[in-house]
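Here you get one chain, nothing else, as structure tokens; it is the form predicted on its own.
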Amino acid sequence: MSRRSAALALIVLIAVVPVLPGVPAFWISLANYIGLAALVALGLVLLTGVGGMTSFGQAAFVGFGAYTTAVLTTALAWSPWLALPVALLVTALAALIIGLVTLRLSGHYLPLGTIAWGIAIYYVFGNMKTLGGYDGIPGIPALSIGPWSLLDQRVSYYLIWLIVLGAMVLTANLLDSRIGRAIRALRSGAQAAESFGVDTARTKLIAFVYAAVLAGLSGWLYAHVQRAVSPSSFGLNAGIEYLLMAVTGGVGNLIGAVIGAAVVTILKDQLQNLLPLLFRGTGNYETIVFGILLVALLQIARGGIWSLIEPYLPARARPAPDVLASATATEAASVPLAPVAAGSRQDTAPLLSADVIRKVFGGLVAVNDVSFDVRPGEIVGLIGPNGAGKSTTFNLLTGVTHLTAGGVRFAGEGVEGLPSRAVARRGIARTFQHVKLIPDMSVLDNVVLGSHIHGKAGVVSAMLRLDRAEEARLLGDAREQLKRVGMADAADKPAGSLALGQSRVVEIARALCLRPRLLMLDEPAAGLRHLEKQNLAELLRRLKAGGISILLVEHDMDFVMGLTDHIVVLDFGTKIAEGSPAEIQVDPAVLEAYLGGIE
């Protein structure tokens, strides 16, 4: 059975459940609550599983949606459908404000922050008299469509699950887009994503608000299905349960959200009836079972229940590349990206200038007043022993690390102090000393991340698939760059399956997607065999002929001497020599640094 057939079978099953003979009304009601929980878990899949931001506070956003519609429909007698956009807007604004503060945190501080505001909002709901205090708001009207009331659980079932399926489609579309790839890139850290133009702060906020809006939608539905709201449904315990659902089903997969919601909701219902009988007393004993379930899943299947099912399904087929887009990308790739300057090194103005740049970490001077130029149509090598400050210099030039003193100019414009995404937009692309690919994404999806700044489609366009022409163009360009570096056959492989040398070449392809004027390569030949190094050197020569200037850090001196036009040598953060390869090979200071002296 194909994945599409499996999805259709699931949709048919959902559609026929209420009309099956003998299905009790209680199970229909339970299915409704599964659907409501699945909406929240779906947002957590995007936020936590894909974006890597753990939140324990999603129940608070359910509360924002529920309380907004409760107040509007009871106190002001609004129609529930008229209250829907207001409920979503209030939830989105609350998420925007909370996100602007909370998403500045990282590591374990972020989930701790979500716990803090989750508890705070629970007490706000409980202590506001206009919201009914801890007693909540009763008498909320049921939903209706024209003359049809949705008070019947079997009727509301179809509305809930239609919304769940719609949310899954929209979320899948979002993930299969330029914005979705940017969200995926967050899990591997902001440094790499920022270096090819992703505004990571904005991307985090998009994921956070989107997940909150799904929770608010669930809250709106919950209020009109339950017909009463109170703070107890939106506390920290509920937030933990929603996160447990996402982890149980498979926090990185949309179907996992539904599986997790079903497993946890059904287990909770059954355990609440069974465990008090076993322990002969009342209490939240199901929490003990949930804790055991979570520990067992983390030991056996960290990808959740879906990871146990997925291997038995056929591989997902990627659509064939758009021929026109590929042709356009090929044509664009064959055109020089910048004019190659003629004349000697002294006759051409620098493309990149490092002007007495300095970086101090506490009492350590990592880069000590270093100056050098990279001119158009030139390959410059930055060499030195381990710990000489080469990678730190790269980070200073690309905005990853802020300068202590000095300046950096690119194409005549000062770029010091700019964030790395702004530096990338000016035409500087780079690779990293330690490869920064996203292992669970395909090679093609990793490479097309480099084209992020060349797309304009936003969240709404992605969700409605109005970005398909742009996507075809970006993917076509990515395939062309893979072809250029000799990795076209690996396009659909997981990036985590590549050898180190292959991963470095894929990083070069990703950098080329940015269409740079200057390509900065941090140890590109590390891990490559002799023939692969020869092929890489030939590729870099072709890129130089096509108008791209190159600055590279490398330890293989044969590779550097046979490729570069100019070399800068660092030792303990200080420039000790600069010149042509022939001059550098006989420079006494260089021989002293590398070999301990001429003797």
Second form
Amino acid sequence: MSRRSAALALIVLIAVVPVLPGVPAFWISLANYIGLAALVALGLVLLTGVGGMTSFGQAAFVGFGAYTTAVLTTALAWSPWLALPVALLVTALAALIIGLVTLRLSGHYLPLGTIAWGIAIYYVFGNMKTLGGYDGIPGIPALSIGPWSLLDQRVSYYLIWLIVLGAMVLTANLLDSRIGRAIRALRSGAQAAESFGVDTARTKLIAFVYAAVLAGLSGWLYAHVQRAVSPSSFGLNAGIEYLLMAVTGGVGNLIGAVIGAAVVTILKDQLQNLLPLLFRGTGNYETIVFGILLVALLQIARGGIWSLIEPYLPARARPAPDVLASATATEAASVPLAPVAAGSRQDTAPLLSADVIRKVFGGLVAVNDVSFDVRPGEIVGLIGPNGAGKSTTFNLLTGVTHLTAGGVRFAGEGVEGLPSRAVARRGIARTFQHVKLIPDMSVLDNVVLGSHIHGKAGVVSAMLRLDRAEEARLLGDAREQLKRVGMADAADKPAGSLALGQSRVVEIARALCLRPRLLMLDEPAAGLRHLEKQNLAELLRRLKAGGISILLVEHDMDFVMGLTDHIVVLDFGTKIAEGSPAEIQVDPAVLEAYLGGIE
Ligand code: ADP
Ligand code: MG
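Having seen the form predicted on its own, please provide the structure of the form predicted in complex with adenosine-5'-diphosphate.
Whole complex next, starting from this chain.
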């Protein structure tokens, strides 16, 4: 049985449950609450599980959706269907404002921030007279579709689960797209994503608003199913429960949202009956039990219940590689051809100029007023002992680290002060000394991140699958680049399974997807075996012949001397020599720095 037919079986099961004879009405009602919660948990899977942003405040967004429709359909007597877009818009706007303020928080401060506004919004709902204070708003009309009133639990069951399934499909589509890759890169690869043109702050906001809109949709449904709203459903307790659902089910997986919602909702219902009998009294004992369960689950199965089930399911069907590749063996020759340096270096205008660049970390001058050029079609080596400031120089040139002083010109334009994503858009692609691939994403998905700036598809076209032609083009190009570096076979492996040397080569493929004019490689040959180094040198020569200029940090002197046209030597942050490989090999200052002096 394939995954597709497993999913179909699930859908059929959901469809027939309420019409089976003898199913108690109470079950149906429980299933409805599971569906409502699953919508919120689905948003959290995207936000927390995939994007790495933990939110305890999701219940507040359910509240925005619920209260908006409650007010519009009671005080103003709107139709619930008319109130739906307004409810979603209000929720989205609230999320936009809250997100703009809180998403800049990093580390543990973000979850703390969500707790803060989660509590605050609860009191706002409770203290507003127009919203009925802590008693809330009663008498909300039920939904109806033509002649069918959705007063009947069985009818609302179908509506709720249809919406849940729809939301799952749209969310799955979104994750499997250009924006989805950017969201998946947020958790462990934000810096790399920025270096390939992704606006990570904006991407975070997209995920945040998307998750909030799903919560608002759940709130709208909830208001018309419950037919009354009050603040207690939208407080911090509820927010914690939603997060618990996402974690229980398996925080990185969409089906996990449904599983988690089901497990937590059913368990809460059972515990509310059972615990008061055990403890002889009233109180929210289920919160304590939930806490213990959460800890236990994280000990046994970090990936949640889904991770326990998944190994028993058939493997995910993958599109045949050739289909994608052949669909799109595109204009790989659109790399701008630059004149190859000939004769004197000084004859050509530089492509990149570092102009007295300086970086001070605290008291340490890591890069000390260094200047050098890379000319079109050249391979320039940047060498020096460990700690000489080579990687810092790379970061300064690419906008990853801010300059203390100095300027950087690329293709005739000052690029100092630009964020790294803007530098990328101008045609500089790079690799990192400490490899920055996203380990749980496939090699291909990692590589195609490099072509982010060559796509346009946004959230809506991704959700509706209108981006398929563009996706095929980008994926095809990524496969081409993988083939170019000799890693085509690894395309579908998780990036985390590669050896270090292979990861470095995959990073080169990712950089090539940007179609750079300048390729900057930080220790590309480290971890490669002899033959692999020869292949790499061959590849770099071919890239150079194709018009790409290369700036290269490397420790292997044979590799550097045999490959480069020009070498810049740093020591303790200062440029101590510059010249052709032949000149550098006999330069006394260089020998001094490397060998500690010669007689
Ligand atoms: P290289 O790549 O040549 O080995 P780096 O550029 O990584 O050298 O480092 C140069 C110096 O700057 C080192 O002394 C290093 O400890 C220091 N350094 C690098 N990054 C930082 C940072 N973010 N904060 C403080 N010091 C740093
Ligand atoms: Mg370094």
